[in-house]
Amino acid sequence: MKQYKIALLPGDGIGPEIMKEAVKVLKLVQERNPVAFELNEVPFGAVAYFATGDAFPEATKLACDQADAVLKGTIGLSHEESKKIPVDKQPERGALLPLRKRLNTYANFRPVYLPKELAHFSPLRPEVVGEGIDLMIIRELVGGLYFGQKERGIKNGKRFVNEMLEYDEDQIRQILIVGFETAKKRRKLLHNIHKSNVLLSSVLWNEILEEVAPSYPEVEVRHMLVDAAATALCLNPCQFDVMVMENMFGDILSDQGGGILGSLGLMPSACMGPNRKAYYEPSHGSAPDIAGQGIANPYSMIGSVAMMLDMSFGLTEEAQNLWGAMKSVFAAGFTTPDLKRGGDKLISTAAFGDKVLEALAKSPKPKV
């Protein structure tokens, strides 16, 4: 029997509520494979900073590098919440950054899928959708505007900020590695997304792909920059398999899959680092307005799971049953109140996620 170390970071507002759902999946996968999950649990985000003055502990950071993989829940406040904490303590610069960084998770995986049992989420209209939406976008996760030097203060009189967007060619050649390679995986097609009419880091971006992309034959190329294909994800997101692209366009246009497929409820993802050393989380945010209240949708945080079953653990058909357990609960006409739309049951996170058991229980155990 395999064993496994996951660290499990609940996080805030409706982070802890999703997380419960996770974890009962986790123990009955379990039950169903030669497997054994050590769960963690361990402060991460503002809980932990008013816990112990500091949004990432050192025993969470010790937690996380011991395990085999990180489930992470929603992190952050609303905004007058926010200001309770210092800007640079604050959960999303003081926690979920330096997360990234520790573990080099530079490879973000994000599944835009919605399959016919979802398409009635979606704002697009049917002839739009089609048969459904099934792409990936590759976002470069530890590298750019979001780590490089930062500065603020005074100048002349006048308030000021700089900050600086910054890549090597390492850092651009392992990502585009990963798109080439999912994109090898799937349907041989791979949408280069960039800006290089403006910024110089996409010239260097596109000369760097230029390099790669003999190694890969088999996988046709198509440059598209990030505007374009801001609106060509919303005309047409079908014509797209794998997108791959860096961390801020990846920010953006993944938020803007999550708006195609009605909910960012409906996305999870994976941030993989070298040695599959990973964490997974939901696209979302922690939605403090509902917090406690047993309405979240537990959909991206089990999706998560699914994810975690299969790319880290090689436990791929056990990875797939639990994605049709979850679809077979909406196909049925279930969801929670923050997902709703006409003429759906409404039922709890919990319910939602017993629904899920229920389902998963019933499909065909994985052959040993």
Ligand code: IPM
Given for the second form:
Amino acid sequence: MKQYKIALLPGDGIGPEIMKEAVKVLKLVQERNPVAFELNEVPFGAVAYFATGDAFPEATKLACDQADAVLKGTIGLSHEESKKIPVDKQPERGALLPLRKRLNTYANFRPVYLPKELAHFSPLRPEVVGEGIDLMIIRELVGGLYFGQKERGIKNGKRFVNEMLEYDEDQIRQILIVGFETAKKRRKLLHNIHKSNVLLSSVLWNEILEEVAPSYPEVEVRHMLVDAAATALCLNPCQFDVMVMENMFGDILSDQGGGILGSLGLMPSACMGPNRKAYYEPSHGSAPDIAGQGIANPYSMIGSVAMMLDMSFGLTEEAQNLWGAMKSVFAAGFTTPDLKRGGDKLISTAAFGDKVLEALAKSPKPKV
Ligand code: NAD
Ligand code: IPM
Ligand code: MN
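Output the form predicted together with this ligand next; the form predicted on its own has already been displayed.
Next comes the full complex, this chain leading.
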């Protein structure tokens, strides 16, 4: 029996609500497979700040270091509530970015997936969605504009700010390799998303790409400027398979991915570091506008569990069962309110979780 330690970071807003459903799923997976999960729930985000003065307390750092994988909910407060916390201690700068840096999770996988049967969730016309949307955004996660030098001050009597988009060649190469390796396992098509017509960082990025590409002769590379890519995602998302890009570009385009699916609640993610040290989280935020109402869509969180089962624990078949279970709940016409279209039966976060459990329990157990 394999034993895995998982640090659970429910966080703020809808985080604890959707994490509850993830834990229910983990307990069922444990019953169905020769694995034992040791779950260690620790405070992270604004909730941790208000309890301890630190959004990423030492005990949480230790739990993350010791875990085989980290499962995170969502962090962050509304625009107004955020003002109660000093800028540098806010959960984004004080917890999430330090977590990414600490685990060095440089490769963020954000699948944008909508099978044909669920195409009605997309705001795009059926002929645009075609056979379904299935692309993978690979976002560099520990460099670029987010982690460059920053300064704020007064120059010539005016307030000014300077923040740098910094990369060295190794950082670029390692994420491009992830892009090529992922493309190799999928449709062998890699879209390189950049802004080399303006940004020097993209010029270096593309130079490194030319150096890496010859090792992957089977992968076709297509270049697209990031602004054009934003339009192309709406007009013809099916042209894409794997897209690789800088941190900030990936932040923005992956939320657009949620837009073309119909909800950010359909956006799970995996954040991988060296030696497969990883953490998993929904791509979206703490949704303060719906928090506490029990109506958040837990697909993004349960999907993150599926990614963890596959990528951290090698439980690939059970991960497939879990995706299938979630799909079957939607296919039976049940949805949370974010996805409601005429005729759907509205259910709560917890009811969605229960239905996923029912469906998973019915799928054949993976062979040992
Ligand atoms: P958001 O992603 O929280 O919400 C945007 C919209 O999507 C809202 O209308 C929300 O209700 C909806 N939504 C998001 N997830 C949903 C789900 N699972 N089910 C149903 N609807 C869902 O973005 P925001 O409002 O711009 O940010 C809120 C806070 O979250 C901010 O403090 C931000 O910094 C933080 N944030 C955190 C993370 C993270 O933890 N990784 C990611 C993004 C934003
Ligand atoms: C995300 C979020 C974070 C980011 C914020 C909360 C720091 O928007 O994970 O996409 O910008 O990376
Ligand atoms: Mn984001």
